[in-house]
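Here's a solo chain for you in C-alpha cells, the form predicted alone.
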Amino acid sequence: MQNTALTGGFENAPVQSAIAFRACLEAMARPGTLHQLDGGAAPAPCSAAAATALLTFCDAETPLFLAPSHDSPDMRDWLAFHIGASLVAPENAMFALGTWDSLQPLSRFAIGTPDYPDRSATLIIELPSLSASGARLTGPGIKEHAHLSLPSVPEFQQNAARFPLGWDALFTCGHQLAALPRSTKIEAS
C-alpha cells in the first residue's frame, strides 16, 4: 500500500462528514446551486469534493463501480484504507465515481424499482468545471428556475421522465459540488 493510500481522510471524522453531509443535502434540495465541498484527498484524479462525498456516504456495505476514469492502484489502495466500500460492476453499484465519459452507459446503472426507487444509484461525475449556467431547470427545491452546466441534457430529461424511478446525479470539480435528482425537469438553455 502506498502512502497516498494512507493520506486524504477526515481528520475530524464526525465534524467533517456532518458538514460535508449538510453540503449534499443542500445541494440535493436545491438542484442547480454549488457548495464548497472540502475534507477528502483522494488520488489524482479525484478531485477534493468527489473524495469528501465518497468519505460521507460510502462505508464498507456500500457497492461501489469506479469507472475507467478514476479506476487506478492508488486509488483502488486509498478506498480499501478510508472506506472499505466493495468494488461492483456498474448494474450492481449503489454509488459510481467518473466522468461524464467512463461512465457512459448510463443505461448500466440501477434506477430502482416501482416497489423500491430507492434502490437506484447516485452517480458522482466529476466535470473541468461547473457553474450556474446551461440547461434550465425546474421542479422541487427550485423557486422558479436555476442553470446548471451539465454535459449533455438529453440523458438527464430521459432520467426525470422515468420518476420515480432513475438515478441521482452529484457533480464535482475541484472543491465545487452540484446535483441533480430524478425529480428535476432539464430544458436546453
The other form holds:
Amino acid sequence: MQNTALTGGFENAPVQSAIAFRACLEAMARPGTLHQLDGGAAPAPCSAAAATALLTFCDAETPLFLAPSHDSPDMRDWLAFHIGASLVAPENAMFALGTWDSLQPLSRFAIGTPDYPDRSATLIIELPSLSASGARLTGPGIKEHAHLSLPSVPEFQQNAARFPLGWDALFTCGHQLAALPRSTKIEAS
Amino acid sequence: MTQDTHYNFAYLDEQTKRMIRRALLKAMAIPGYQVPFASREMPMPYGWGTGGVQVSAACLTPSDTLKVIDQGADDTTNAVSIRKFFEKTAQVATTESTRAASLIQTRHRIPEEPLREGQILVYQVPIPEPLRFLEPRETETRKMHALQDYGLMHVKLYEDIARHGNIATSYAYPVKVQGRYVMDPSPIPKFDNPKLRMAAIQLFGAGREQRIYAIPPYTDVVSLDFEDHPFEPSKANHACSLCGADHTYLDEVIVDDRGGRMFVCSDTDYCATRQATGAAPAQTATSQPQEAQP
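Let me have the form predicted together with the partner chain next, following on from the form predicted alone.
Following is the full complex, with the preceding chain placed first.
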C-alpha cells in the first residue's frame, strides 16, 4: 500500500472535524461567502478543502460517487483507509466528488422525493478558482444579494427551479470552500 | 488544553456527530423542512432538551462561548444543567451575556438583544410538527408538507377567531418559511415571531421526535394570519418592574398570597444589563397588591 493512503487524516478528529463542520455550515447558511477549510490531505488532484469535507461528512454510512477526475487507485486506498464509504454509481450516491466536467451530466444525481427532499446528493465540486464574483445570488442566507464564481449558470438555475427538490453543492478550491444550496436563486451577471 | 479523558469532545461519538452534521447541512439547504435524524439517548430525559443538546454538541468547537437559556433565564435548572454538561464534556467557555456568546441554546425564547452574524441559536423543540395536533398520522402530515396542503392550519386559526374573536394561539405560533414550508418555531411566545428573521443561524433539534430543521440568516419567516385578522405579537400590558422596559417579553410573578404580582423581563441577561446601566422602573409600586383577586 502506498504511504499516501495512510496519511492525510485528522490528527485530532473531534476538534478538527468540529471546526471544519462550522465552516461548512456557515458556507451553506450564507451562499456566496468563502471559508477556509483544511486539516485533511488526500492524494492529488483532490484539494485540501475537498479532503476535509469528506473527512467531516462521509463514513461507512454514506455511499460516495468518485468522478473520473478523482478516481485513482491512490484515492481509492485513501478513502478505504480514512472513510470507508462504499463507492457507488451517481444515482445511488449521497456524496459525489469531482471536477465540474467529470460530474456531468448532473441529472444522474438524487434530488430527493416530495416526501423526503433531504434524500438528495451533496456534490463536492472541485474548481480551479473560487471567488465572490460572477453569478448573482439571492435567497435564504443572503441579506440582499451575493456573488459567486459558478462554473455554469443554467444547471444551477434548473436545480433551484425544482425547490424543495434538488441537490446541493459544496465548491472547493485549494483550502477554500463555498456552498450553494438548492434554495438560492441565481442570475447570470 | 486540559481535557477530561472520560468523554469524547462534546460527549457524542464522531460517527453520531457526522450523522447530525449531514442532517444539519440538508436542513440548511431546505429551510423549514424537518430532516429525520437518528436521535441518540442522552444522559438527560426527553423533554429536557435532548434535541437541542445533540445539535449543540455537533456544532460546538473549543473556541466557542456557550450560553444556555430556559424561558429567557440563565439561572433555571434546565439551563444550568445543560451549561454544566458542556463545561464538563467540551470544556467550552460559558457566559450569561447574549453579546459574548457564539452559540446560544434556548428553550422557548429568543433573546431580546438582536443576534448578529456568526452567532448560532439552537432551539429545543418538543413537537416539531406544526400539523401534529390537527393530524396525528405522520404519513399524512408528510404528504401535506409535500403537497403544501396547509388549509387545515388556516381552519384552525379561523376557528380561533370564530370562538374567541381573535387568533388565540399565543405560543408555538405557526410560520411559513421562505414561502414554502409551514414550521413550528418551537413554543416561543408569538411576541418573538417577528425576530425569526435574523442575522444569526437558527437550528432546531427535537430529540424524542428525531427531527432537525433550520432557518438560514435573513430568511423570510411569515407568521400565518388573515388579511382582516393580521398577526399581532402580544405581551403583558406592563413595563418591567425591575428595569422599566416596556418593549420586552414579561413574566408575571406572584409575590404574595393576596393577589400581589409583578411583571419582570423574561430575558434575565437583558434585564440585568439594563439595570446595571441605570435603567429603573417608572413606578415604584412593585409588590403592592393590585386588584385583589377572589
